[in-house]
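Only one chain is included here, represented as structure tokens and corresponding to the form predicted on its own.
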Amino acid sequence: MSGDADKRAAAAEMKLAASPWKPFEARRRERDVKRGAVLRVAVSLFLEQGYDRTSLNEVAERLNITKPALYNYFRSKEEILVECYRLGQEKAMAGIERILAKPDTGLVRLRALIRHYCEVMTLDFGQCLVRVDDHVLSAPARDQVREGKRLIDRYFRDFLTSGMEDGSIKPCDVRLTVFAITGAINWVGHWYRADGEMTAREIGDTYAMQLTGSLAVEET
């Protein structure tokens, strides 16, 4: 009996001696939160003063950490920028997936994409896609980023093409039309201000109608 009592006492003592390390899931969540903070500060600085003029020392200072501590989350400034691009593209693709889930005409889908992409252009990570030149990246990283941009462009073309096929959009040059539409939307990322006269939603609604007004087939 004394042996069993000793075992129970030892087990109780072990429970009282709590591990100084957090459980794995808690540590992973904490790491993700800190990575997110690094990205938000970094993209803000990239937009504020440019990628080339932003140093990792400045990012670390804004976060009240040391530069070596920053390397626990990202190996380089380029890796941070690539992740900023990825997050912008991810936000765009999330909207595209929602659009694809509804059985709408090409025109309806194109307008929905214009609205959504306009809203993405009002976000820091969306603005990063158009305001930070990807020429600053190494060739492999640049190819990765441009592949994401081409995917988004493809959906603009697909929706425009499907609209012509289902009769909701007039025949047009797909390539030139998409250039015109995306070019106009990309500029939102340059001039938008959160304290401006129009909200992101209002800009999206206005662009959706103005950029497709001459393309839409009038219903009879």
Contents of the next structure:
Number of protein chains: 2
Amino acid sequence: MSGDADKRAAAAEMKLAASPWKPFEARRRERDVKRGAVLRVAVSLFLEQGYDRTSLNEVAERLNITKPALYNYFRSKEEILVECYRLGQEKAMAGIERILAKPDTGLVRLRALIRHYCEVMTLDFGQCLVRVDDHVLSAPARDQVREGKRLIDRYFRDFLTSGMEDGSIKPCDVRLTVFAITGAINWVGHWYRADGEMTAREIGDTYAMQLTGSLAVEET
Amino acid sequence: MSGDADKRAAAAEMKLAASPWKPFEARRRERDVKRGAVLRVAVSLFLEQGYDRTSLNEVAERLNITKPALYNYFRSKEEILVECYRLGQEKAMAGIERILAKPDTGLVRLRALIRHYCEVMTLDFGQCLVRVDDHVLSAPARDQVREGKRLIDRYFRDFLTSGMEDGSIKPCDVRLTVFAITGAINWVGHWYRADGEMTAREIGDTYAMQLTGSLAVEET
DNA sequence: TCTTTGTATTACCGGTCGGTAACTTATCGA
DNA sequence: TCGATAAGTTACCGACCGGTAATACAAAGA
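Counterpart to the form predicted on its own, namely the form predicted in complex with another copy of the chain:
The next block holds the full complex; its first chain is the one shown before.
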């Protein structure tokens, strides 16, 4: 927020020494802020009313602009939704990379992923992944989004299988077990309410233990 | 199928003694068959393309009729969807009543319900419950549908709590546990394919044990 | 045989929505 | 100060879709 102002002030003091790129950057940053605002409003409306029943006029109205102005930031309505999906997947992947950063058993990693994914499911962009139907997208865009979903799913399977290999998890049907786990967590995106009884972290902690309860080799 | 023909033949033999209601009934039955055909085609398309992206023209086309003909059987597109939901819920409730018919422990009943609900999730009308978004409905219709969903959900909770009372299930957070179970099963409706590796029954049997594995008091 | 009833058709309407063209305005660099 | 660029605006277009007459037609009942 005040970072921009600070930089502008510093640049003014430096006079001619200031980089000519500054204003461009500032402008780009402003643009990104607005782009982000569009996405936040859009995803909120998509969750509230559904994608097809949310018109771009409504999105624009909540931002105090008009529909055509949106086309300064996005090429189409579909691109807006694809970006929403992407942001949700980005959140999930960020957590996965954090988990991969330090060595752990498959069980510990799986539990960490469950905890993290639960929190993603309490965010609008995360809920978008499971509450907005793929089918509204064109075939190529849908393939792209599904590729991202598969990528995340793969880590659930990887952690589970590596847990079976390192002995921290009992042998089981990987496919079916991962479906059960991801199904349970995805469902969080449907019933979670920010004003509910449980915080995102509490849900994550509970599910991390409960969903792996019958899988863990040593009882903690 | 041949029941109609049999009855018609019998009525013809009885001549004048035949009830004048026969043709009415036959006509009503034909009507119901056609109504059912509309619903089967409609739900299939809703799952394939989404509700909003499925036009009544498409539905009619697949039935080799025209759009206005649909209005002989339904008052609106919304009514079609509501009926699809209702049929799915009916399937679920039928199983619940069968479970309630004979006395059992909470655990046994919960497992039976999991098995049954898994099978419902492999049917089009069952999948409709979890894959077609509520939001496309008007407020009153949505309330009606959600009431039905809540009813089913309640039996999951009832069986779990009664299991805790009769000692067949360990104490746990009912709300969260049921969410985990129903989430996992609902997810079946998203990934199940009729041409897949597992049959509906196999999935049900596996999940019935796996999802209650950490809840059961006595290990079987 | 005449009439009625239900089922289907063709033609059409009103409204909405995504997207575009043309124009205005403000900001920044030179 | 002037020109270029970006970000808005108003006005509009074409397409589609749910739903509704108005009508044709076949079958059943009297």
